[in-house]
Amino acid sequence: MQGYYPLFTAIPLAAAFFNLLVCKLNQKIADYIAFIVTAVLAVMAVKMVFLAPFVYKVGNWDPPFGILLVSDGLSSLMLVVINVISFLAVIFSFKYMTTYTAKPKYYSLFMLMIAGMNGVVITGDMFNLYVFLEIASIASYALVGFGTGKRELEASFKYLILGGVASTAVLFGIAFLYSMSGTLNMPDLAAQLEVTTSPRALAFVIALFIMGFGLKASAVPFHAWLPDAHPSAPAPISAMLSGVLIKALGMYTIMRIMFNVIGRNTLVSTLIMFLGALSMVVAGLLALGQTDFKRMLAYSSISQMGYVLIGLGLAFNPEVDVLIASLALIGALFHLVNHAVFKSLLFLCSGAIEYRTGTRQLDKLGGLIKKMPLTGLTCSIGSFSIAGVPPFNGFWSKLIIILALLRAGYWIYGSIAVVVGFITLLYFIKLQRKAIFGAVPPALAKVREAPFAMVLPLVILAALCLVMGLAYQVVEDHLLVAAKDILLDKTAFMNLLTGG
C-alpha cells in the first residue's frame, strides 16, 4: 500500500476531470464513476488502518528538501472518516441529485473536494497542506451554491468571503513560519521552533492559525458562514460539510500543527478550551430556537465541535497529567468520529424528508415514522446518538470528555459540557415530537418512503451509531489509540518523518 499512497489524491483529481470528458457522451456514466472512485478510496482507507506507520517520499527526495506524505494513526483515522462518509454520500446522491441539473459537474466538484481533504491529512509539508486546503475549500464554495438560487448564491458568496479571510490568515501564518525557520517541512519546522528566538512572532503565528483554522472548523466566534451554508447546500454536501469538511480542514489541521509542529502550551490550551465552551453554549442555545431542520443541525454542528475543542484544549495543556491528557484526547477523537457518523446521518435524513415532503420546516411536518418508517427510525437513532443517550456512540465520547475535565479539576467546563448535553437533548426531542411522531398533517397524507439509494446510507450510518456504542472499546483500540499516541508524542512524529 505504501506505493499507492499518493493515489488518495491522484485518483479523485483524475476522476474529476475524466468525468467531465466522458459524460459529454452519456451523463448517466457520472454515477458509476463516482461510485467506483469513492468505493476504491473507502477500501484503501480501511486498509491503511492495519498498516504500520510509514512515510512516502515524493520523487524519493529526503527531508527537508522533498515532499513527504505521512501515514500514521491520525492520518489513517481521518482517511477512514473522509472516504467512508464520501462513499455513502455518493450513494445518496444517485436519486437526490436528480432534482438538480448538471449532475456530472456536481460529481467533479465532489471529487475535487475529496482530493483536497485527502491531501490535507496525508501531507507532511505546510505549503502542500495549504494548497490542498484551498482545493477542498474552492470546491465546497461551488457546491454550497450548486442550486444557483438567490439563497444558495448568497450563502456561497458569504462562505467564499469568510473562507478567503481564513485562507489568508493561514497563508500569513505559514509565511511567518518560513521567515522564522527557513523551512516548511513539518518535522524540520518542529525542530527549528524548539530553539526559536522569536516567541512573540510564534505567538502571532498561533493566533493566525487559531483564527484561520477555527473559521474552517466553524468555532464561535468564527462560525457565521455555516448556518447559511448548510441549509442552502444539497443534503449530501451538507453531510460532507458538517460530517467531514470542518474536521479535515479545521480540527485536523489544528491538531496536527498545534501538537506535532508547535508543541503543547498552557496559554494556547486555555484559549482553545474557552473557544470550545463558547461554541458549545452559544450554538446550543441558538439551535434550540430553530424551526428549519437543516439550520438546527447546522448550529448543532458548531455546538458539538465545541466538545472536540474543549477535549483538545485540555490535552494540549503540558501541566495536565499525561493519563488525563490521554483520556481527553481519546474523548475528543472519538467524538470527532462519532459526529461524522451521526451528523452525516441526520443531514441525509433531512434530505430524504425534504425530497418526499418538499419542506424542512418542523411546524409543517409530523408523523413521518408512519409514512417513512426507515427514515424516521434512523433519524431517531441519530438524534439519540448526538444527544448522548446510552448505549449509542455519542454517549461514550461525551462521557469520556466530561470525566477528563472533572479529573483535571475543571469543574466549570465539566458542568458546561453536562448542561449543553441536556440542551442538545431538548432540541432533538423537539425534532422528534414535531417531525417524526405525532399526527400526520393532511398535506403529507400521500407521502411514502424515500428511494432505496437514499435509505441505504441512512441504515448503514444508523447501524454504525449503535455498533460503535456497543463496541466502543474496539473502536478505541484500532482507531483512536494510535492517533492519540502520535499527537501526544511530538518526538515520535518527528522521528517518523525523518527516519530518526
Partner chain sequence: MDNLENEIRDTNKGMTSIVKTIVRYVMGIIVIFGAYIVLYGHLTPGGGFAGGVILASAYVILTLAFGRELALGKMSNTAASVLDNLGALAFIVIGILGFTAGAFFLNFLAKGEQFRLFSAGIIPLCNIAIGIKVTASLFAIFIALSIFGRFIYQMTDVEESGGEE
Contents of the next structure:
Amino acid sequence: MQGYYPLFTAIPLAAAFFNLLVCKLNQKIADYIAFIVTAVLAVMAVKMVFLAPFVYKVGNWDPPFGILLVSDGLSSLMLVVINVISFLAVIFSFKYMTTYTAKPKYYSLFMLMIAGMNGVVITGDMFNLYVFLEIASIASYALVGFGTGKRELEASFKYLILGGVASTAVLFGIAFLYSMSGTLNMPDLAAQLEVTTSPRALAFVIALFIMGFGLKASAVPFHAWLPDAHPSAPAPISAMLSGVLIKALGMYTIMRIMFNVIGRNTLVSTLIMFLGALSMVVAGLLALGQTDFKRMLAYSSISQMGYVLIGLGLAFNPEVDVLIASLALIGALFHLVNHAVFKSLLFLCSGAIEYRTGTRQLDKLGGLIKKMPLTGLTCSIGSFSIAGVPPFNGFWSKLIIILALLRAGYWIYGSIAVVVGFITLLYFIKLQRKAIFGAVPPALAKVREAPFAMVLPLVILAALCLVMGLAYQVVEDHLLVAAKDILLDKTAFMNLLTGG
Amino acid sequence: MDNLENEIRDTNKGMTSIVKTIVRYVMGIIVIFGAYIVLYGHLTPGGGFAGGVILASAYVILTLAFGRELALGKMSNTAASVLDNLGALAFIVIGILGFTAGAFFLNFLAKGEQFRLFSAGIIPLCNIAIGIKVTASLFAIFIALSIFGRFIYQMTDVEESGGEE
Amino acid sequence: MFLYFLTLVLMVMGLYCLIAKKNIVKKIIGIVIMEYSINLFLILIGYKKDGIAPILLKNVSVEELTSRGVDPLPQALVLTSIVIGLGTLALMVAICLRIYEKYKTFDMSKINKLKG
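Right, the form predicted alone is done; let's see the coordinates for the form predicted together with the partner chain.
Okay, now the whole complex, with that chain kicking things off.
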C-alpha cells in the first residue's frame, strides 16, 4: 500500500486525459470511468487511515533534492474527506449533469480537481504544493463557469482574478522561504526555520501565506468571491467546492504550513483567531438576509469556516496549555470533517430541489417534505447538523470548540461562537420554513421525488451526519487524534525524514 | 452558424505573398529547431516545454500567413486535442512504469553514456511527451481563441449594422 | 537589493492595475504583470555574479560548475510557474471573450448580475 501512495494523483490525472480520448468514441463511458476511479480512490483513502506515518521518495531521490510525499494523520484524514465526498458527488452527477452539455469535459475537469486536491494533501514539498494548488484552482475556475451563462461567467471571472492574486501571494511566499533557507522540502524547511536569523522576513512570509491561503479558504476580508462562485457552479461542484476545496486548498495548507513548517506563534494565533471570529459574525449576519438557497449556504460556509479558524488559532498559541490546545484542534478538525459532510449534503439537496422544481429562490419553494420526502428529510438533517442540534455531529464539534475557548479564558470569542451558533440556527430555520415545510405553492404541485442516483448520496451523507454524531468517540480515536498529534508536534514532523 | 463560419474563412485567406514566401522558407528551420530543442532537452538548455512552444509557434505563423484553413489541414482541431491528451497520458504512463522498478517516476531505463543523444533514461522520453502535449495544446488554444474571437467580432458587427437599419 | 525592490514595485503596479482599472482586459494584464514580477524575483534569488549556466557541458568541469554555476532550482520553478501562468491566462482570455459575448462590454462596472 505504501508504494502506491503517488497513485492518489496519478490515477485521477490519467483518468482525466483518458476520458477526453475515449469520449470521442463513446460519450457514455465517461460516467463509468469517473465512477470507477473515484470508487477506487475512496477505498484507497479509507485504507490509508490504518497505516503508520511514512514518507515516499518520488523517483527514489533522497529528501533534500527530490520531491517528497508525506503520509501522516492529517493527510490521511484529508484524503478520506476528499475522496469519499467526491465519490458521492460523482454518483450525484450521473443524473444531475444531464441538464448540461459536454458531460465528458465536466468529468475531466472534476478528475483534474481531485488530482490537484489529493496532490496538495499528500505532498511534502512547497513548490509541488503550489503546482497542485494551481491544478485544482484552474479546474475549479473552469467548473464554476461551466454553465456559461451570464452569472456563471461573471462569478468565474471574479474567482479567477482573486484566485490569481492568491496564487501570486503564495508563490511569492514560497520564493521568499526558498531565498531564506535554500530548500523547498517541508520537513527540511521546518528544521531550517527553527534556527532562522531573520524573523522579520519570516513575518512577511506569514503575512503572504495568510493572504494567499486565506483567500483560498475565504476568511472574511478575503471572502468576496465565494458567495458568487459557489452558487454558480453545478450542484455537485458546489458541494465539492464548499465541502472540500476550500478545506484542502485553504484550511489544510494553513494548518500544515503554519503548524508544521513555521511553528506556533502568539501573534499569528491572535490574528487567525480574529479572522475566524470576523468570518463567523459577518458571514453569519449576511447569510440571514439571503433569499437564494445556494447563496445562503455559501455564506454559511464562510461562517462555519470561521469556527475552524478560531479553533486552529487557539491551538496555534504556544502559551496555551497543551491539553486545551489539543481540545481546540480536535474541535477544529472535527468541525472541518463535519462541515464537509453536511455542507455537501445541503448543496446536493439544493441541486436535487433545483433539478425537480427548476428554482432555488426560497420564496418560490415550499412544502417539499410532502412532495420530495427523502430530499426534504435529508435536508432537514443537514440543517440540524450544521445548526448544532444535539444528536447530530455539528453539535459535538461546536461544543468542543466553545469549551476549549472558554477553558483557555477567551470569554469574548467563546460567547461570539455561541451567538453565531444561534444565528446559524436562525437562518437554517428560515430555510426550513420556506423550502421544506409550509404550504406547497401551486406551481410545485406536480413535483416528484428526485431520481435514485441523486437520493442515494443524500441518504448516505445524512446517515453519516447521524452516525458521526452518535459515535463521535470512534471518529475521534481513529481519525482526529493522529492528525492532532502531528500538528502539535513539529519535531515529529521534522523527524519523518530520518525516522522513516 | 455554418454559413457564418464559411464566411469567416473566406475573409481569412492569409497575408501578402511576401509574407507567404518568407514563411515558406523559415517554416522548416523553425520546425527543425523546435524538434532539436525537444530532443536535446536533457543535454542542453530547453526541453519539452520550450521546444513545444517553438513548434506551436511554427503552426501559429502558418495560420497567420496562410489562413486558418491550411493550418487546420496540417493539424485539425480534433487531432490537436487527441495529441494533447496522448502526450499527457504518455507522460503519466512513463511515471507509472517507474513502479516496475520500484518507485513512481523512477528512471528505470539504462542511463547510457554522458553527452550522448540516447542517454539519461526516461528524461528524453518525458521531454518528447511534453513536447507533443505543449505543441498540440498551445495550437488548440490558439485556434479556439481565434475562432471564438472572430465569431464574436463578426456577431457584434452584424448586430451593430442591424441596429442602424 | 535595489533589484529586489524593483520587482516589488512591479508587483504593486500589477496590483494597482488589477484594482483600479475597470476594463477586464486591463485587469488580466495586471494579473500577468504580477505573475511576472514574482518570476523575476525567483530568477533573482538564483542569480550569482559572474555565474555560468547550470548545465554540465563537455568543456566545464564539475568543480567549476559547483563553484560558479547559478542555482538551477529557481529556474526550474520559474519555468513551471510560467507554464501555470500560461494556463491561467488562456482560461482568463477565454472567459473574457465569453463575457464579451454575453454582456457586449468589457467594463467591469457594467457586469453586475450578481449582488449581495
